[in-house]
Partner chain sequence: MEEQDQMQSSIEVEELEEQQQREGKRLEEENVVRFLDSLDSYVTLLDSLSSTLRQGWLELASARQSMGASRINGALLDLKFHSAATSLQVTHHDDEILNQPHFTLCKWASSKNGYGDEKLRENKLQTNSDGPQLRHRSQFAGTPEKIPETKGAPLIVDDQVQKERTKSLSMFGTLVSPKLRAAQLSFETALETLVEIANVRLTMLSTSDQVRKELEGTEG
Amino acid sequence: MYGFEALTFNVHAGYLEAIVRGHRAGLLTAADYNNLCQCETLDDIKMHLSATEYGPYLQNEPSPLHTTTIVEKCTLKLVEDYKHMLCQATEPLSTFLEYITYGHMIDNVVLIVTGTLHERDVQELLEKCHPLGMFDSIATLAVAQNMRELYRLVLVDTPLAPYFSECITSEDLDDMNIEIMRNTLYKAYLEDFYRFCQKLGGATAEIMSDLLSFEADRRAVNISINSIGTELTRDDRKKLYSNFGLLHPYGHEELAVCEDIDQVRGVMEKYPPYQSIFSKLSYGESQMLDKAFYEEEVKRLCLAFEQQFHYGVFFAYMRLREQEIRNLMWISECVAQNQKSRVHDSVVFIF
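Would you output the structure of this chain only, in the form predicted on its own?
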């Protein structure tokens, strides 16, 4: 029933929508980024951030600062905002908010399993995990030798359990299998989230289907580029593509047979929304593709705030805050390593 959510939306979600729009007003502006890019040391960055919403999280940090400390404290702000919203949320918003964290859970599972494969210390790996993707039994992931054990011993009690049905094999875990597992899980997760949003209907379904379709298409492009020159067959590739999005199904058919990046570009330029992304790149270049995709995503996320009475703003805020943390990490690394000339290479302006 599109258009009638305005009647009842504010009963349960009005307060939280106001909160999330207030958080969005606290995101860093282009002027903030220009000032941060002028900083000479990490302490200068801390001083500038003290006037923003990150101030209270960084104020007690002693010098000398490290990039990891800045990123950790800024992530803490994101986590606290999220937890506050989750505590206040009622169904179906609480389920929607939980869906947002499943992507981080998948990344954490892959990080621990890959780290264990390379004999890294589990405690060290746990510190690198994203706090939004933590679950009780995550530390025991290290004991699994193959996908079946991984599912039976650990993941059967987590929200990721339904997504594992497609990738339970008895093959040993190696780098290639782990990467296939990550993409299979992401495919199942995105399709599930998409179905959930369609069920909600109204403006939420409209806005989220656009944002999730973009995410699915971006993953399809990345899978196609990363699998060039590997032993993945055409059918293997197609199995990793999500069953929705602008590229589904005809674009997927063409991407599955691409042999190099220029062929991928040829496929994508047939789709007007992605034409502008690839027009920014010179032929044969893929390094700047991530940044071009991030810029397009930020544009779409900002548009989600132009409409009221829908859950898309919660997803958009979380994604924009994550992009901001990526920007701060890049600027901090450039300053710490004395590479000021490269500071603008990966910064994506939000406003």
Contents of the next structure:
Amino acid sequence: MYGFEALTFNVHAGYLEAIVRGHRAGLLTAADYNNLCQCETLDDIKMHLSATEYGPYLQNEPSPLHTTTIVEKCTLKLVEDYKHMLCQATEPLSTFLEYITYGHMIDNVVLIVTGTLHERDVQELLEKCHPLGMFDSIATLAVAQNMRELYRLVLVDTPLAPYFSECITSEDLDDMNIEIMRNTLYKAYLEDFYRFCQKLGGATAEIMSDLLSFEADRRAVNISINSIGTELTRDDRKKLYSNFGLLHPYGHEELAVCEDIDQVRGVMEKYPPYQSIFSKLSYGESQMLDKAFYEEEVKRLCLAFEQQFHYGVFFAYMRLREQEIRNLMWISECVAQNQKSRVHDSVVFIF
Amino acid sequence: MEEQDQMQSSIEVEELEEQQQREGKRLEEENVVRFLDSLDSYVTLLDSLSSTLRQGWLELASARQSMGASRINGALLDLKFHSAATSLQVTHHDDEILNQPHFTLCKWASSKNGYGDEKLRENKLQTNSDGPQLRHRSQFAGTPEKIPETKGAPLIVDDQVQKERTKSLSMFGTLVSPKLRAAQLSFETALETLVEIANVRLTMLSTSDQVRKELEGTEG
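Complement to the form predicted on its own: the form predicted in complex with its partner chain:
Entire complex below, previous chain first.
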């Protein structure tokens, strides 16, 4: 029952909540970002990061550095933190933590399948997979010719199996089918995660509902914008929207028929939580939309730490670290391309 | 009388010689101005190429930031055999003054749909209208070529070009961010600029040779 978590939460998850709040204190501060934004080379970035929690992961990397190396090594830190928490967690927290990685699993499956379709080497593709989304039989994905085989040969024994029921066909895998498969899987995963959190109840259900609803709404907007001018029909577009969130169902009806950015804006401005996001953009422009959404997401994730005795802090920490890694990737790219004036285009400050 | 006739004819010869000298000088000046024009265009285009490429690379990084590193990376590039979406045609100018090859970019031309010629024409239209404004100091440079507009056909061509653009981006997925499309346009513009640079460089080298020959002739 909501309100009584304080009595029992710490019995099973108190240690891990303390651990994750400690990790949160290690996130980069505004002063760190100021120093990083003034770096002239990637070696300077490495030097500044050596004083942070990323230091041990980058110290042995030889020069010249590459932006992908910095991202890879920083991701290792996130993976280590996650694995430590997972191995210490008991049910239902362990299942909750596993849910956090299913999105990466879906991305890895699509990467392998797409790369195989383009006749790329499997080893090369495996190196590009996100470590949080790896599973044992992932390399076997390369032999599947259609979704039915994909499911039967590989995915039936993975946590993604229940999400495949809506997209099993015998059609050969091509670029459009793969895209639809990606979005259908992600939709099913989000809905399943949402239901799981609702079952947990209490503060976890309340906080995670808000975070997952935001995620579902953001996905709906991105799908609408990215499908403008493509062959995706309105009905197919609507099928990719999740069955929850602030925009469900009326916002989805309107988004499904949008033909340009301004129409999407017109739909979103009817919803007060998203008015502030779209008010930052000028008409016809969508370049800063991602940053506006990330800023809103970070605000909500930070609020999750204001309350105790719920699992939302674990989700929030993972997402905040991913945002931090995105920030580091962007700063590294701007430094590497000698475009430091553009560094503040995409950096989202945390706390 | 005879003396007068002789004087008249010598004056005429002198006048003719003067006229020929003036004509020769005018041609020399014309070549120098043509060379300077092409050099100016070359430098302008190089600068334009540099800024377009910088913009393209940053847009690609921005798209990667938006869509995720697993969706935009080199491992997704298609290694299957497929026909080139864009090709380069080399034609020879019929110009009497500059007898040199001319490069033309044939964008988004596919042998399957037979829209190759329309693409070539559309590319010329775009190159003429969107390219950097080249300054022509010389009055002898000739007026820019005017291509008559057609109504209706450009819409079909635009639609086909858009489809070809989407097809080439499909290796990263069919629902891609507008930032990736913007990066594609930037690199497309850079490719057009490269071809223009090649043409202007040929003109520059050709006029430079002519000017050098004239100078050597004058010194000799």
